[in-house]
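Just the one chain here, the form predicted on its own, laid out as structure tokens.
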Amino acid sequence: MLKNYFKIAIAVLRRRKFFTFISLFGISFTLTILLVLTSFLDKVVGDSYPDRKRDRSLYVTHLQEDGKDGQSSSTLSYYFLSHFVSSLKTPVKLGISSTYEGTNTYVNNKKIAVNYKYTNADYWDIMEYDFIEGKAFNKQQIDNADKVAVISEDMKRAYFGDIPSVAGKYIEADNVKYRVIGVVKNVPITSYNLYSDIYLPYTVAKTDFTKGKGYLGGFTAVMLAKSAADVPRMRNEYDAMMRRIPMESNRFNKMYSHAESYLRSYVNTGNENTSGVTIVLTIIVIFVLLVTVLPTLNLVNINITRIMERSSEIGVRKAFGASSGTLVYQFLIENIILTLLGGLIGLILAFVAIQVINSFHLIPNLVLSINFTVLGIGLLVCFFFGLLSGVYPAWRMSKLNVVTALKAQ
């Protein structure tokens, strides 16, 4: 039966080429946009490089202080993280890193934009960067304030050119020379807490981060639990710590900071009253609705026209005993086949669009791809799209009176 429906669907599509073209164009164009968006989201939040231990990690990225005269919100100070957060018992490691800062350096009179950040030693034990050569700096080198650096592969290429090894060579950033001891695979700038061109020991910074005792600053942290089962306990311990910490100033009477999952920390707005997750989900839902609703309505109208043109066929089949349910089933199958064909074209167009986007390097180090997750979501959207645009026309068709349908011819 399904095979017959498939043959009928192909015959109908070939008979009405204009309607078929309009339908396939709308479906494929819509799915191309959705697949590119899915690929982008999958890369931004799904790619776990270099923090591959997310299942047992919690991220601390913001602190908010409220008072009668206003509020302050920012990333945290090194003092807050090393003094309070490091006192927690459940985390086995506490990786601390600064937000990246930008500067310029010059090679053969050519200006190169450089982003650099500072880290502690635990950061390299938690994060699993792929080292192309060399290794990370250790605690001893940090304590000694050795001027050593780990650089990205893009930075290696931009600063040194295409030479096989740069370990032991010197790179200048912010008017200071550092000895390169490691080169790591690039991190997309969308992973803004982990991205940098140059990674440096926090002890070589021109500002001594260990002196100040303010709570706000330019650092974030990753707490690593011994196992995933310890993560809830680690979160509870952090919340309990926050309740004990004295206010930084009498200007404030409330203080908020949370140990969060990667996704929640990624979209953290820094405002306790505004959920980043809600904002992002709302934006995605509105975007998807805008992209899908109009093509769906157009496809519904086209399907109604296409089906009503076959009223004589419907009348004959009903006269010979075909039930409304059978006809609805047939037209839904036809519509899903049409949608899947559009989905296949959309997949090809999405692949081409992603290659074009990657070639333009619109977002540094972000390389989009179509993987099984993207394919699965695309297939699900195709199926949903086919059902959504086929149910109403099929229901209209099932209500046709036999005599009316035959007279229509």
The other form holds:
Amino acid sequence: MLKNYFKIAIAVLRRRKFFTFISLFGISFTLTILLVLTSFLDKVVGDSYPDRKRDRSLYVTHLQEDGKDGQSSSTLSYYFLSHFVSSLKTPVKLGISSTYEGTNTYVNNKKIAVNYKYTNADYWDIMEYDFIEGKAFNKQQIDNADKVAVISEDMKRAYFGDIPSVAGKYIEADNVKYRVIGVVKNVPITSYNLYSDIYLPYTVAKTDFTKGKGYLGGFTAVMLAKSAADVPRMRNEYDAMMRRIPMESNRFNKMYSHAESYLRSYVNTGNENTSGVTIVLTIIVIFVLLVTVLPTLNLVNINITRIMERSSEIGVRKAFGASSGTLVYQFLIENIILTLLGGLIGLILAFVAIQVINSFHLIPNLVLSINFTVLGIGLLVCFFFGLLSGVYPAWRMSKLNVVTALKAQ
Amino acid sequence: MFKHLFKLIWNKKKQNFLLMTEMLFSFLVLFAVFTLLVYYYDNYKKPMGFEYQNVWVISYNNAYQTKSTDSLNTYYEILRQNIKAMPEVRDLSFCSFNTPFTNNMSQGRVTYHKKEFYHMNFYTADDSYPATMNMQILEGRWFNKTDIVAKDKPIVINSDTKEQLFGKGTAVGQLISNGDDKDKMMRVIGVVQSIKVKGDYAPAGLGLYQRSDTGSLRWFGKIMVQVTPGANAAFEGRLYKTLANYMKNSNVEIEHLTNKRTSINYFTLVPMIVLSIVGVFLAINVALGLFGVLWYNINQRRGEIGLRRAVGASGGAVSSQLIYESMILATLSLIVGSFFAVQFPLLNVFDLSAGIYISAMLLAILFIYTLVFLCSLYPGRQAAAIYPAVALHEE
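Having looked at the form predicted on its own, could you now put up the form predicted together with the partner chain?
Whole complex next, starting from this chain.
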């Protein structure tokens, strides 16, 4: 039976080539846009290099202080993280790192822009960077304030050129020479809390972070729990700590900071009243509606036209005893075949589009790809489309009176 | 005649309903895209307000810690002389961290005649700022040494602020208060051309400049340097060494405004390009859909058209009837669409000026009409070519 429907569907598609083209165009293009969007989102928030332990991690990225005269919100100070957050019992490790900042270095009269980041030792235990050579600095080296650095693959190429090994060589950044002890695989800049070109021990910074007692500063932290089950306890302990600690000054009367999952911390707006998650979700939903509603309407329109054209066929089948259900079923199958075909074209188009986007290097180190998640979502969207644009026309068709249907021709 | 056409449309309301919904949605989508495009274009047309081509920004931090203001001044004065002495440097200025083409902002509220203005950008800069940036002074003057003794704090405002606060009147000499504070009055001494600090496609925004005082140097973190056109990376390396050796405890970075402009523009351009591609795709989609449906409708109505031809209607009359019909359909959906669209300027959503919304609306309406007209042109011609004898014979 199914084979029969398939044959009919192909025959119908070939009869009115213009309509087939319109339908396929709509489906494939919409799918392309959605696939590129998914692959982008999947890469930006779904890719867990280098923090593969996300399921048992919580991220601390913001502190907001409210007072009568206004509010200030920012990343946190080293003092706050090392003094208050490190006193928590549940986290087994607390990785602290500064937000990346820029400086220059000049090699052979060529300028290289460098982003650097300071970290503590736990950071390297939590993050699983892929080391191409060497290894991370340890607690001992940090305490000694050794001028050592872990650099990224890109930095290695930009600074040293194409040479096999750079461990032990010196790199100059910000007018200071550091000994390279490790090279790691690139992190895309979209993982902005983990990205950097050069990673340095926090003790070698020109500013002594351990001195100040302010709460706001340029640091973020990752807390690692023993197991995923401990995460809620860790979150509660953090909240309890926030209620306990004193205000930074009497200008403020309220303080907010949360230990959040990766996704929440990623889109954190730094404002307690407007959640980044809501904003991002709203934007995505509006965009998806925008690109799907119109083609769907279009498809419904075309499908009605198509089906009504075949009223004589419907009339004959009805006259010979086919129930409305069978007919609806047949048309839905036909429509899903059409959408799947469009989906296939869309997939090819998306693949091409992604190659083009990758070749432009719009965002450093961000390489988009179609993986199973993206593929699955594409398939789901296809079915949804097929059903959505097939149900209404099929329903209208099934209402058709045998006599009218036959007479129309 | 229109009454008759309405009747025809009404008789097929079920069929036309979907078509109209589609037109309505495409209108709303186009309205959104055009609003954005018009907004960006509107900003793009305005002058940049300064020359960024040969200006570099030096960022530093934590350079010199001292309690004594005098030694602080001496420290930075020596630095200024050192940089200025380089033949490639034309001028330089120490200023607050909200330099052009960064995401850094320092905003506050000012009050003038009890009217409040939010999102006022506060810039702090020294006397050589306009020379470094080649800014245009439209009225009054920039700061100089005589401003130290002024009773009310002297400020320079940008032309956008002038327009908002004083309209066509003179700005120089007026008093503005900082927030609600009656004691903190600021006197306008000059007006400069607004500079588009957020790139070519973003509005300049309200802005006022304050003169840097001796304490400002404690928290300043930026130096703007105008270099000669020939300045190269070798010179930049030398400049960098000079700075890094002088400010031993500081992290120094040199950036070029040209590069920063490119990257900040990119943040507005990319969404604009994506939206335009999506918009074009949707328009093609709708056009194809309309075309298909209209074409099919005409084939369905062969009998009716044949009859009209038989009783004497010319081919032109038949094709224009079909075009009129689709135009009326478009008009009906545009009326509904405009009802929604007009809420944006009325309710002042997103704080854009009404002119932008209205031009976007007109553009979207024009676009839809053109689209519908073009799509019904061919089916209309086809209908005109129907021979009454053939059509009636089929019936």
